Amino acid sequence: MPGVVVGVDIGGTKVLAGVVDEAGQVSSTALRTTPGRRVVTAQVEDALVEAILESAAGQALSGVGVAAAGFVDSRGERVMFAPHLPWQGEPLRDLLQERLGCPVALDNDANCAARAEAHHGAARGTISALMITMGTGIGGAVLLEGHVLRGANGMAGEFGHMQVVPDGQSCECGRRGCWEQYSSGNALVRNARTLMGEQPSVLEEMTGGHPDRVTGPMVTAAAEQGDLVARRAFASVGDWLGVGTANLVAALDPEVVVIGGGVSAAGDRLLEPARAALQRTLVGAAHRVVPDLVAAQLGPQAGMIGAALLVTSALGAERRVSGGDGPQEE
């Protein structure tokens, strides 16, 4: 009897798994906290397996797609490096296949989110698009006619680690001045903590006056209440989002730029300053069509849905091979 397909998205702070059907609809989910970078890899894999099995709720598994926050090799077998997780050359696909007893497909989380938005969301029907995911850090993907361009090493789209400030903020990747240090969930929290000392803020009440207790959801909630500290923190992150996006648009000239990830839930509070900065800093903006900068339509489930699409495509290719039709491109 056929089983279910589960997509799982693992980022710097959480693991989200869910059963996903062929239409991209999610029927059940399970959530785990990411153990972090300073743990052994087995702990991360345990969290993945627990979330996958919980979401499947006892149903047989036809396949599992994994969207990983890290550099995935061109064969889709290993996470070569992850700034916010302990993987370095981890053969994650084979390890999970052995533990779960079903086919596993693996790709970068932003690539998976882009795949989902191309099939079911904001990039559907476009010729060329960029996907920028804003969570703990920044991920990205390049779409051409609905297909993700992965590059020679499978690592295209690591926009978050473009250097935007020489000798700037230190980054988890080991370098300094990376874009994600100025426009991401971590940057949002750092901005709010710094600004708390400059003017009154409801964040004082939320944290008992301890800036080190500020979290991203707190900043979002405070901004919704009109808190100036929180809104200034968002304005800075949005401005840097537009500046970095202008560089990508100058290089790739996409039709649309889709912004996803947890931070994008702030909507226009993030996107309006980003659009203004994109218009202000994009070379030749007055002489070209500036691409739309839009919110992802699938929200925090995009990576999970895209991961499920990845394994569904792989299973379909296997069926076509066994049926004599030969493999086809996604």
The other form holds:
There are 2 protein chains.
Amino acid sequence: MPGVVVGVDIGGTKVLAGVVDEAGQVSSTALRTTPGRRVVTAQVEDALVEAILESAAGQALSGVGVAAAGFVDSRGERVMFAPHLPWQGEPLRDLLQERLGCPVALDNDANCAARAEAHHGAARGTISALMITMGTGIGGAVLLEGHVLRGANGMAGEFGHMQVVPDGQSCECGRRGCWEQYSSGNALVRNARTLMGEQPSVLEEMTGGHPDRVTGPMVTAAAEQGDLVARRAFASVGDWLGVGTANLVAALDPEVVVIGGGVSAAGDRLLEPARAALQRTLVGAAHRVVPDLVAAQLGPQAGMIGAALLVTSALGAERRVSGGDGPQEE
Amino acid sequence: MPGVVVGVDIGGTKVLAGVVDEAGQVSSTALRTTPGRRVVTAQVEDALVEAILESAAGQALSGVGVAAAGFVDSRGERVMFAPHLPWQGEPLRDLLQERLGCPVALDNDANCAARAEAHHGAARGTISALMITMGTGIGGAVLLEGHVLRGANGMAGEFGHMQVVPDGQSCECGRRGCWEQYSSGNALVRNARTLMGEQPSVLEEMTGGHPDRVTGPMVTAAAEQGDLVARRAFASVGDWLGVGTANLVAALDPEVVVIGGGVSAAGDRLLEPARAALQRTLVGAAHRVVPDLVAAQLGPQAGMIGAALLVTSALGAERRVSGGDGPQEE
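Return the form predicted in complex with a further copy of the same chain of this protein as a structure block, the form predicted alone having already been given.
The next block holds the full complex; its first chain is the one shown before.
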């Protein structure tokens, strides 16, 4: 059946769907607000289906790829749990296949974004790469020859919960000292709030003097205006980004490290201190090629594009089995 | 030319060579003392050649595999640097090929040990595994479908220099807070020395009251006798083993984690606290299969066996190219 492939990315705050072609180009998109974690799961599925159908705009669906902000089982069938969504072991793939009447593929959002960067973005043509996704927390993926390493439980790439400070800052995961407590959107905001007590800042005015109203985009805007509190907040998050990256590079020795997610929009303000810290803390830096630390290229559409790639390759594999000649990836 | 394959493992203190068959069985071995890092490099090569020829005992050599305790370049030609050996960029593979008149293959010792465990030991049959080698420091390797991940510089698996404590204990690598400062043979000895000041210990007698004479094997022996200082030293090293392993498991989600190296001879005295710490510090432990943490099976011969495997597979690849039917591994 000829038709379009839709990728959909469901995060903690929004659902973004779009028609994606085989070159990774996005034609039409649709946006919904994520219903939140206290609703019944059917409401989340409704929002997904609505966004998918709106983006398809009446065209037949040949397949749908879903990128979900949560732990997906190694077979790509279920969302095992998700900090910002009500799913717990939800058989999302089959549920959506039934409602949409087309093949559905499912993976973790960071894996999808990495797959997209490997095929159409900053990790294209690499033998080995790391993707580090800095949003509210840190997600990530290990890329080997363009393939995402899934892991025995489908949980590889949970970089954000590597412990970097013994008995450090409390983490939502229930433990302490996780990397994402020092380098993430949440860490950026926390840093700014703390530093507002130490020196004057345009953030005072932006928040009406309420540090608890600081948001990540505010800190980015303030840093662009030259605000020292915002710049110090970024310097610390960037430094910790480099320290944690050095640990991953010691273990995996990739060619390139791609930094994506919302915080990466700050570009070199984040990446410069990270590169310095990577050079300073990476073992044997004088005896090796230290990998480039580069910004992701596909922005907020990476998850959606990577989800579409996933179902496209599944469809290709199916066609190959039945004698056709689908695309040869993954 | 029919002949035997010899594997040789050169560490900081000894050179161990042996004839290894295709099933990984070792027949004859030879041992030399490593000349140390202040000698000229030719002396180290002499010791290697002597051990290799002694183990071959007059039989023709069809190939030699070398496992070296140092950084080996990604093409397996040179030892770039080694903390306990005088090599700096030494073209060891070609030097030995010339002296021995047979094909030589070269890799890092931890990679070789991991390869051996993947083919004939504790990681046999796994899709993904980690090998953590606890000797003086920590070495390691990432195993994917039995293959060792080399990395862009040939430096993947340098787990020992992942930073686990900001501004922590000084490390020989010039930085601070490296994992191997808390979990290794050196850490075990340091713990015991410190604890000897706090409570009575058989180590007092063993060392004639000189804490600076404590060695790793002494701590192991004392722990077996029930000595509390030795047991506390192991408990701390084991706990840190689990904490660092949890970081690697968060990133890579392997099926199994194999612990090798000299310190692993202590068995469950090391592994029990490590398993507890892994369970405690691994993200999402309640939602996943936590990987088994198991002892390596091939002991001190693992590096030598894995080095032999490396050259055997290289010979096999050569035979395949020239129309023969060598073994099909790596």
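We call the rigid core the largest set of C-alpha positions that still match within 1.5 Å between the two forms. Numbering follows the first chain given and starts at 1. What you see is a predicted model; the values in this text were computed from it and never measured.
- Superposition on the rigid core between the two forms places the CA atom of Glu90 2 Å or more away from its counterpart.
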